[in-house]
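The chain that follows stands alone, in the form predicted on its own, written as structure tokens.
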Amino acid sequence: MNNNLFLNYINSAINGSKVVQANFLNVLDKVSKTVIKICNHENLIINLDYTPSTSWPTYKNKTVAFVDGGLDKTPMPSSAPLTIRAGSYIVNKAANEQLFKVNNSKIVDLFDPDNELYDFIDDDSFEDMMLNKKKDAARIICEAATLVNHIQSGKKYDFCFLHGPIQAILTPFTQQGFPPFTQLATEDFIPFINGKKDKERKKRRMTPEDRHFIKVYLECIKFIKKSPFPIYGVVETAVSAAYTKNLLYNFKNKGHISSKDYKETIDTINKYRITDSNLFEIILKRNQALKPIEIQKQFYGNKLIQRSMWDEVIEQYPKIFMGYVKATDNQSPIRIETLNYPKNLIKDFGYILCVSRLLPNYGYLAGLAVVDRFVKISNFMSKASRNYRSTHLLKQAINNKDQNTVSLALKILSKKNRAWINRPTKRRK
């Protein structure tokens, strides 16, 4: 059996994979034809004009903010350091203005009971399981708070773009026991949370339920929805079929397709893991877009994605509008999300197209690429922090004058028990 493993593996890759892939392409072609018919019937596909000589003189006068968050989660022994920041790249080419700004930042140890970000849960196994979710929630809140800061600043923006969805999926944070933010963190990130003046707000202690991610994020979303300027979330690669599934669901409700055909199509999409990117790569041509359709992000059809104790709060989340723009033939369409249907759809999507074609064959907003580099926690910072902690650990071990403690410290520093100095080496003749 072992001798034939490699041959069987190759045989499966050549024959089995070929059949699966051919079947996938056939199924994808069939589903795309169905979706094209619906898009044409609903007049959802629009052509965008891209003429640099006429487009850019119009768009260069725009004041635009690009927002993103950066996260460093380097694991360390006996600690969970978290460095997070959210920043903006603000630009107006006509006025020759270009500004990088850090709006929110935090440096905490999530294993520290006195950390300033989350209430501490005294359960080692549960705390470790929640670690990544807590880091993601912190990043999402930082980014949302940055959008809120731009609205509160009073500065007149023509557009604001967030690197990522305008409303995150809440399922990972609805698990019972997910810790609330601390009072300090809540007031720091979301100063408007109580809707009162500073002096009055500081006198009131918020309940753990009020400080939970689900409620704090809801307040952010409500505030962002009231923005006087358009705010868009831009997703580079769609890993779901949210647009397609909601489009089919709406079409079924209108009586244009039967419940049986709807169910069969949805089952096919789920079985073959067909995404919006797969479909719209085929359907859309360069410089084309799909009009936004209304979607309840936390629901599929008419039911919650996953039931939890937070259902009543989740139902208060507003719907979003989701569309797509295809900038180049070589890149997948990008997903555009907003909390309000665009008042100037053609102009807004036209700007997105122009900025996405600034770099050859890039197909994504160049400003978001810039802010992504700006807010990213640099490797030299991560390495310096890790090296300092490691050196401190080793010094403590040496001062302890215990060989086993020194050995443990060396293994921790090398990260692997067998990969540092104990590996066998090939003898040279």
Given for the second form:
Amino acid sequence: MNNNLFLNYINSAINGSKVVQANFLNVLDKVSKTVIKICNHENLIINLDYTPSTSWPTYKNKTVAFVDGGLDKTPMPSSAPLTIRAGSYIVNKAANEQLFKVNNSKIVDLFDPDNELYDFIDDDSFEDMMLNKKKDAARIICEAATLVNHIQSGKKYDFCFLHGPIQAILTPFTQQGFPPFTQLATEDFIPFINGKKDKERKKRRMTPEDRHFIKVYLECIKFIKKSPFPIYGVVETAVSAAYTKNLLYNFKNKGHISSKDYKETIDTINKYRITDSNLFEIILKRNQALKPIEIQKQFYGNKLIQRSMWDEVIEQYPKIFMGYVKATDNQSPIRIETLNYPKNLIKDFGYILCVSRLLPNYGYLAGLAVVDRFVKISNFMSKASRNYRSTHLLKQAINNKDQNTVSLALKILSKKNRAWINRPTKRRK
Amino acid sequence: MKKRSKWQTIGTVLGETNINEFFFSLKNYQAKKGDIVATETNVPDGNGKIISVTVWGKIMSIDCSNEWFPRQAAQELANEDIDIRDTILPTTRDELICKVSILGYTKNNEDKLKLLPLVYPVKPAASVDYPNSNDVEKLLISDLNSKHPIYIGSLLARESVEIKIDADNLVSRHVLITGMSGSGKTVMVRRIISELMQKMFPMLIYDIHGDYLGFVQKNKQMFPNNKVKLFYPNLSIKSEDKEIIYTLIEKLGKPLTEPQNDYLNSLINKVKYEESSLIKYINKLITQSKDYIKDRNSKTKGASSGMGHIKAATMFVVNRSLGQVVKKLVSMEQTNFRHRKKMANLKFEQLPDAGTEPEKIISKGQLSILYLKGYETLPASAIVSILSESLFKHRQEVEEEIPPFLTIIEEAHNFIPSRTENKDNLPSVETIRKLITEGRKFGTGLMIVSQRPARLDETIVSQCNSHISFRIKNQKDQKFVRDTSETFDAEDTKQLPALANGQGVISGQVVNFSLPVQIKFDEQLLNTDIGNENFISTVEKWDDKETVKLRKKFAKDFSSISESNQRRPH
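Next up, the form predicted together with the partner chain in place of the form predicted on its own?
Once more the chain from above appears, this time first in line as the rest of the complex follows.
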């Protein structure tokens, strides 16, 4: 029976898979050919000049900040520790400046009612899912707050790059019951909100709505949009087809394609889960880029991704500009996002290409790879933290002197996924 | 010792430690390989108490990495001619990890440093300090309890730390100095000699190249209280050493068959040895042999000499062989003489008879140099063997006619070759084996100097309790040094091929632990008469002698005559 199963399994891989995959490639090929035509028609593909030996000496005196956030999500049933830090690698080689700086950091226990990050809401529904969302929201806001810090510092940057999208998708945080940040945390993230003077700040008490992620993040985004220097969010792998879908949408609006063709193509893209990465991997050649197009990030076409009580606020979010740069033949192109259309598109994208080509195989901004390592919460930290928390739990249980409590603590500490190692086996001789 | 607070902190011990080594993260440019560092830890004292101690270690290697500088970036920089200083890549995040070999620990509350073996690992996350030079010097000399330390140079990694070695062990327990030509062996030997001369310790050098003639030149100026004697060999042997003639004939002449050896034997027995020059004696043998040949060819058929049973051909062969030996010995003497003549301002004396006048060679405050240049291995070996044996006997005797002394054997592979060299029958091998095994009792220390350690006799090398090794590139020699020296640190031997001139690793009983050192160069002790072998300059200044010029001038005329000559020979 097993033999038959194996045979069928292999047969399916040989014959069935062949058909399915041929069909996928066929669809991808056709969509990409169409998208290429549209891109060409819209004159979106640009060739970037890559002459590093002459470009780098001119880039030498640029002041650039690379920003990223690091997060430790140590899973513990008895507590919800969260460590976040967002930091920067600021470099200007001509000025002999190579500065590594942690701009924002938070260490809290989300189960602690008095934690300084979120207001405590006693709601145990979808606890795990909500916990992860809280952690993600905290990371996103820390990164955005770091960009705010750089703008506020008054330092004359030539560029600022964020590891990740310039504007995150908000849908996960619109869920009912998602807690607001505390007053303290909010003031920390958006220090400009109450004016510069401390006295004024104390006067105004913000409402829970004002302190909600959707609102605080909006304040950050608005502030970032006004930045005197270009700020780009750079995404390594695009898992969505936002660029393609918006491109088709604009094309339809111009009347170049029918609503029916638009709808069917979007359906196909969704059904086959075709992403921008898939398509532009085929369309773009090395040292080529796609001009940014304007995208309402929280919408697909004219439709809000998911409706919620935050719709009105979400509609206030500015549109972003999204483009792609392909730095290497080995990897998919990288997605470049910005809140304002680049004033010097060719120069800026040329710089991005140069910095990305410093990792010729990976094709991603080397400065972001550097800051990623810098802010990462190292294993030794999370391990030590976990050990202390476990010890603490066990000590408390033992102090309780109740055998059941100790037993419970032990079970909590040893809570792991079901593992093959625990399955019943014959006794070994 | 409560000095740690004054020492500069240079790093932090990493997570895993043991009692033999630890790793630490080093601040940029705060220490070098070979540096001595210290850290604090607690150890159980064996009486139920925990005591705080200072752990000393030597930096064996330093690894540097910049995790944030990916390999692929290096590839792009190279391929595209990009200067990293222009790019955004970080150049300030080098991570330096040092491997430290633990030397031992000293107790914090004791003024005198006594290095004890560590029995408990050092603390991870402890700070690592850079001790003051004075404290390091104290540590280096502490365990030797040396009454007579001698200064040889500085710690390789730290110029301010003076290195002193124990002279008592040096002169009695035998030292092996190895290294390539020009690596610093002679510089080291000169340094040791200078120091021992200050202590009036007698020394005898077998000098093949004239490397030590600087001592003669600077005798009055630098060592006014010492006598420096320069000898050339006197090829005389005692009657009991007559056997050496067999070896000389075997090696320098034509190898003899058994009947020929028998004839030689009877010849030697018949001709009385008068303890004069060896050459004279061999000439006497030749004359006597000629007489025998005449007698053999006469009508009496050798009846009067009693050699009638020996074939004339046998006699001829022995005669020819003796002739060859004499010719070679005379040639060597003349070569040595020519070299001596070049240094007319140096006073060479014929080597006195060590049997009857040993004090002329070995006496308090005297440095004796036996200049062996020009002599082939075998006669040189015979000279070394006879002289060393003779001096050693004087030390063995109850009267002790001469004080303890140190013998320095330069180019030792010529005198004590390995068995694999098939030169086992060199007379010096047996003598030096005897000296090195018994010498300690009688105060006749040996310093063996060679550029090819792998070619040295293993028994002799194994008796050398201290090793000083300079740059060695040859892998066989490196392996030999590693295998024969128990005191060399494995990491130290790794750096042997990369050492610069005058840099060496010293280990054994003259120091506390294996140390990389920079030897002090005594420039004033160079022999200015020999020069620097600058042959190109010599050729640039070259002018043919008159006879050569005439030969060249007439050569063309004679050549044209022979070219014109077309007649057949009669």
